[in-house]
Amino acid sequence: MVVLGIESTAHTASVGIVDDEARVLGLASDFYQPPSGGIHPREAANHHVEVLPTLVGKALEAAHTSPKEVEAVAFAQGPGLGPCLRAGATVARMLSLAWQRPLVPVNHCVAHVEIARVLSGLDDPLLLYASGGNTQVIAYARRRYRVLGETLDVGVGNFLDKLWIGLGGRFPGGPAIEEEARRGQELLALPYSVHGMDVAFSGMLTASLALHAKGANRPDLAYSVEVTAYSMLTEITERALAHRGRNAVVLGGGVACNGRLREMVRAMTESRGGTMFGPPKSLCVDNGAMIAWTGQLAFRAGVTTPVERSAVQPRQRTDLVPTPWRPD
């Protein structure tokens, strides 16, 4: 069985085609690059509208698949930027109607969990989900994915983007800060904001920009931000492991591509006798394949939606989405 998935929650437009053994048959993506500042939702949505039809064709071609072989069309229903979500949902509805195939709504965060879970071979890991709009530690319990800890203000990726733009750079900030941090040597004092199982980044943003205004160089600042922010994420992940009695962690989200974060979480889990798995970067960032695979699971469990009831949900919570494909 082949399912096509459409991802459009933020700056990424992506179409993936996945079979029922989680093999990625085709994947085509395009990224909106704002001319300045951060993501402009309406402009990003316009970008998605322009490129998604072409991406559908590229994904089908790469998969050597025809529309008649697609069993269902899945789309990211939320959470995300409203205009961007609507762009992807509109294309999914059109394909569903044109091909006469079921329409399957998918939660973006759950999709990160499921693609990492199947690729890792781990049955019940924790997920550290670190991206632009989301920062959460997620675990499964009683037919839902539960949020054990999360950001109290902005996602870690959003924080990195704002910081880098404030330092004179361009969106996206995470990869640029990672590159800059490799040249850093001095660890500067920054706010370490862990509140139980939750984290906050706005104080670190203010302090970092203030240090830069006082003459701190960018490499040292980038190095200090990475060490401090990723130590916070590693701490709450370890606390979640202890609380749940688990020993396995998977990573998801664009920030989870960062080499320093991966090594810090790996060192923590291995020190506890556990395992850490980070998907390849193409499947760790937002992508259509994770939507298609989660659509596979949902469709097999009987989850579909009529077109007239397929409204996007920009604030859809991870822990409010049933997962009937997983047993208690």
Ligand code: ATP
The other form holds:
Amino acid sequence: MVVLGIESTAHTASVGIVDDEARVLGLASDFYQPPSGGIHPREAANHHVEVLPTLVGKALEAAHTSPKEVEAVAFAQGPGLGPCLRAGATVARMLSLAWQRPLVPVNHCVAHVEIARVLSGLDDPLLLYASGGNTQVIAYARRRYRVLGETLDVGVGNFLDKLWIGLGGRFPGGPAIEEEARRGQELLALPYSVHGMDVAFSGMLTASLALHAKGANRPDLAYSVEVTAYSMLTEITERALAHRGRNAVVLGGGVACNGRLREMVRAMTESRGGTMFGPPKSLCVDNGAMIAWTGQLAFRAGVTTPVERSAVQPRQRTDLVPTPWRPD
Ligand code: ATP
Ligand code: FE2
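Please give the corresponding structure for the form predicted together with this ligand, as opposed to the form predicted alone shown earlier.
Zooming out: every chain and molecule, the one shown earlier first.
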């Protein structure tokens, strides 16, 4: 059985086709890059509407699959930007009606967790989900993915993007800062903001831009921001492991592409005798395959939605989504 999944929560429009063993048979993505500054939701949505039909064709072709072999159509229902979500949901509803296949709603954050979990082979890991819009430490307990700790202001990726734009660069900031940090030499003091299981980044943003205005160079700033921000994430992940008595961590979200973050979390986990797993970058960033895989799990557990009740949920919370495919 193959499921087709559509992702369109923010910058990325993506279509994935995945079989019942989580093999990614086809994946086609296209990113909206704002001409300057941050994302404009309506312009991103227009981009998604334009590219999604072609991406469906490309994913089917890559998977050597015809619509007849697709058993269900999954889509990211939330959380995300309303206009972007509606673009993907509209295409999913249309395919569901045209192909007469069930429609399966998927939570975007749960999808980051599930693709990392299946690829890791770990049964019940803790997840550090670090992306543009979200920064959460997640563990499964009593029928839900529970958010144990999270950002109190912006997502870590959003922070990196805003900082990079403030330093004169273009979106996306995370990969550019990673590159720039390689040339950093001096560790500058920046606000380290951990509150129990939670973190915050806006103080570090203000302080970094102020240091830059006073003449701090970009490589040192990039290096210091990476070390400080990723230390904060490693600390809350370690605290969660200790409290939950777990020893396995998986990473997800676009910021999980970062080599320094991976190494820091790996070193911490291994020093506790545990294991860390990070998926390949193409499956850390937003992608249709994670929606298709979570759609597989949900569909097999009986989750489908009638078209008329398939409204998008821009603020859908990770811990409010039922997960009937997981044993209690
Ligand atoms: P979500 O809806 O889950 O918040 P998103 O829209 O932010 O997702 P993702 O593709 O998961 O999309 O993540 C994009 C973010 O990842 C951007 O903020 C980008 O700067 C960041 N990022 C990508 N690569 C790297 C990297 N190598 N190092 C640090 N950050 C990175
Ligand atoms: Fe995401």
